[in-house]
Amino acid sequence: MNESLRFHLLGSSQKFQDICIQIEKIAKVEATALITGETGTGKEMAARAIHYHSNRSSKPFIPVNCGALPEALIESELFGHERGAFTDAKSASPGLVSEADGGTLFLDEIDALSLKAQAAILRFLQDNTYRRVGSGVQRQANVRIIAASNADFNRLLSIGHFRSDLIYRINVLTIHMPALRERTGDALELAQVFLKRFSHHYKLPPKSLHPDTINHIIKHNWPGNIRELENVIHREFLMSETNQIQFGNHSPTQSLDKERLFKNAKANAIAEFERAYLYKVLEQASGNLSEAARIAGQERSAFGKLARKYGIQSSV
């Protein structure tokens, strides 16, 4: 594998050798990619791999986080507005496709673009061609658009939430990022080089790793993927009075396991709240979800978020 690449991607799994040689595929080519996978897989990283190992790695990489847009703004904050386009349009804007041009736009959590955020990003993908909000001008960019999500699009599918024909559009080319618990070794070696990071970072002396903790991080099932390990290997390194930190089994941090069960014990209480509240704001507004947003006081793009993570149809 190109060393380059292996500096932004660790990891020596086979599993993640094999996903390494796709990026680099794909990498060689133009078309639309989608990476899928668990949050915290590191699908970011494998879009920016794809995109500096690419003949664009001059020109911009753009990441846009699709779930962080106001359904209100997608358009402009994509496509640039004209000044007096709409009422806080105080003066033009070129948007992030405009930025992007030669080079790559990352399209994160595109799961959750509402469906007229979809077809906009559609009609720019059948021609490369846009106009932006408050013009006639058509415009032209030359970008990749990179997309990834984390949600199981059959499902979105089968419940009319994403458009079948830009998921044909985007789904030319698949990365599934495994989870780490797949990636056999990779943890510990990650772990091993988030110590050094995080050394030379805070400029402090080394630490290593206590044999009780190696053997937890080899076993933990690490749901939260890389970031889950990433941020506990920072917490402890900061937080160790020794040069070696210890965590897992027979530590002294051993609370970190029952802090997880209450988090998981808040999450459900937290989801069984939204999952009921939907439903009473949904038949308040006789099913139309611009209007539930509006009871409930939401970004509509945010609410229908909410709606499409269980499952909850609605009309428009």
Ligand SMILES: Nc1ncnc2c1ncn2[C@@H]1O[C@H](COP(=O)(O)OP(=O)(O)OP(=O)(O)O)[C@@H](O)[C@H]1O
Given for the second form:
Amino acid sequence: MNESLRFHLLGSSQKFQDICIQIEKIAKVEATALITGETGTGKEMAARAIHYHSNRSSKPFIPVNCGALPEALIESELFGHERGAFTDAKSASPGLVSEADGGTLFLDEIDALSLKAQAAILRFLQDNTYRRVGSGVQRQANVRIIAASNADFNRLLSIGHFRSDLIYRINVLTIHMPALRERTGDALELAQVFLKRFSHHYKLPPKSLHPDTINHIIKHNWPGNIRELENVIHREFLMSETNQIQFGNHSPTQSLDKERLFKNAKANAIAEFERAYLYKVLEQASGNLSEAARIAGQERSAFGKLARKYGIQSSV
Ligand SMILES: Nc1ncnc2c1ncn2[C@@H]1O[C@H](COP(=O)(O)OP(=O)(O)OP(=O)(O)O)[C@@H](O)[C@H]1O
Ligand SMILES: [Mg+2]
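Form predicted together with this ligand structure, per the form predicted on its own context:
Full complex below, order starting with the chain above.
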């Protein structure tokens, strides 16, 4: 494995190492690739790794979040437009495909593309030619497309939201990024590296993980995957008041319950002690409260109050 790739893509689990081997292989060839996986599993990182280990590394890597672009603008964003092509087109724009010429265009959340935009991408993938919106001129760009999605394509295909011909063109090569919970040992390894990075970044003394926290990191499901882990470590690194970070053992409600349990147990123990003590000194004083108060070393009034608390009426 290439050293710089190893530096950026953390994780020693077999499952992730197999992914790194696939990434290296895919970097060496020119075909379109599709990266799938749950949110936060490192799809964009994988796409960047492919680009920077390919022959295109000296050319741009251009990420486009298809889900964030309004449908009306997506074609002009990708392929550019001429001045006056639409109301807001005050000047001509070359578009992202042209910007990515020689490099890689990363189409993130590709499942969010409208059917119209999918058709435009498909045309471009077929012969590397495109037209700016509002222009009749056919242009060419040498762009590798890497797409990513966390959607279930089979479902999208079955309800007609995604063109099957585009899928077949895109997923010549596929990588499925495993969820963090499937990567044995990686969560803790990443957590430790993130801790070091934050200490370095903020120029603050290093912090370590409490054993309970280590346990939690290993057992937690991490539905938000690496992004969730990174955020938690970031927050806890900054917020924890000691050098040993502790989180995840109990939720705040559980901790309230525990606190209540402790208070109840303590109150019960005290009550039991007081009652037993009262009876003992009253017995010694033959039921005489004043005498019992004297034996207990207490004021008569305070002792009387305690006795009433336990239902013992002053008989003397
Ligand atoms: N193997 C890894 N080693 C270290 N950091 C990683 C790794 N994979 C991902 N990360 C970090 O986790 C975060 C999420 O990664 P990335 O944005 O690539 O995930 P994604 O799958 O594209 O997420 P989303 O589906 O939410 O867009 C980033 O901050 C990235 O730096
Ligand atoms: Mg992403």
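Take the two forms, superpose them, and find the largest set of C-alpha atoms that agree within 1.5 Å; that set is the rigid core. Numbering follows the first chain given and starts at 1. This structure is a prediction, so every number in the text was calculated from the model and none was measured.
Annotation for residue 281: C-alpha shift of 2 angstroms or more between these two forms, rigid core superposed. Core-superposed comparison between these two forms: the C-alpha position of residue 302 differs by no less than 2 Å.
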